[in-house]
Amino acid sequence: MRKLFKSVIALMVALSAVGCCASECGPKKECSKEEAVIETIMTRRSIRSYKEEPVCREQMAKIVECGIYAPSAMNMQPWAVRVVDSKEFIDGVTAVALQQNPKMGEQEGFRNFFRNAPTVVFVACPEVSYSGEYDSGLLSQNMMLAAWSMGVGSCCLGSVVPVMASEEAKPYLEMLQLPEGYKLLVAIAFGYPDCEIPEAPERDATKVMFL
């Protein structure tokens, strides 16, 4: 099943097209919505190696649209989303990160601070909000799952936040034009995978109880 899914993902990436469903659905058999959604959730992995080609704007627009359709408390939609595919921006933040941690650049194949991703989404929420972080998490997961269904990999990058909060990165944080009173919560790398799709670590089902 995993090998078939990897083949389908590779084909979707090569065509830069929106994917549908992999796995047990044969070439002449359409997947049900349930099968497609479950397959996407169960096979999505964090990708840490990307091709240099930015994710096309049409795909990113659909990914972000799926994100903002996430539920939020009282439909307040307490998030701010910024999509960046500017190489100058990404390289600029990378230079700041390298100043703070030069050893980072010694990693094999290192191109940028965002796991070499060519497209980065920054997600922010209000500094004072009882549900902003949780709601923004739902938005982020929606985007990552939508991306995976299109053959686009992703990876949450919490380490970006302290770098962006530094004085050296202030010009780049200002470029994001976040609303007043908002804080940067997470950055998400997006791109076409340039690696083998990793296996899922074992999950601990004992943490779940039916009462």
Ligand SMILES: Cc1cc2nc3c(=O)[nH]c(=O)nc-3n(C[C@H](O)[C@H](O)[C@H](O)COP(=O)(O)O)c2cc1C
Contents of the next structure:
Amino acid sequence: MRKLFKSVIALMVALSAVGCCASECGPKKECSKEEAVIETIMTRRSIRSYKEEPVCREQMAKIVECGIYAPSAMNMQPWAVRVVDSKEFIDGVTAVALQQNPKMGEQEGFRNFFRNAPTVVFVACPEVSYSGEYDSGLLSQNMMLAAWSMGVGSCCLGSVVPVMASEEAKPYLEMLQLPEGYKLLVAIAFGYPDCEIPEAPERDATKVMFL
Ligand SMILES: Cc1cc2nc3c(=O)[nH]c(=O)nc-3n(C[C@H](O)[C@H](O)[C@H](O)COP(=O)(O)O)c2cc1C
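Pass me the form predicted in complex with the ligand as well; I've looked at the form predicted on its own already.
First the chain shown before, then all remaining chains and molecules of the complex.
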């Protein structure tokens, strides 16, 4: 009995160390502090298959906080950020997308329109602004890198924007409660990867010139 009690305690300690935010993915943990940022940038990939469990709210709060610490012109912070982990919302938008493109549902393992992500962040900015799109891009990348540093995968999904702009998706767009005069720029899928981390698509170094 005593042995059983000890085993239960040991298991509880082990589980609490793992916590609700565990993930085996992400950058290698053994690099130095200096290398860690580069390692995170270089190993982040767009992830297009996720486990069902939503990213835990603690992690999402940190990810979004990192987002809003991005630079913005004159510190205007012109973005609006909406974190959605409601299955009802995600399934609702998926139903709209499936109406428009039924073939999508035939993909193997298809669960939702957001590459099966359980958590989606919608990023919007003013329709007319000095640098709203640029600033929101910086915010988006901050979120994706912060996520990857914690083993949370992500993928920008520009394809969501026209679906959300359609008449059928209007109730979902309204649920996002974007400020008056704002437009949706992108949806970003977040979740724990359920696939091999893909190789980096080739980059074109000729776009860079040292003068
Ligand atoms: C603004 C933007 C929109 C994107 N839209 C989509 C999309 O709709 N679907 C998708 O699978 N990937 C999308 N991506 C991901 C790109 O395909 C991906 O970043 C690119 O191929 C480079 O791969 P990597 O992110 O793994 O380095 C988008 C990326 C950006 C920046």
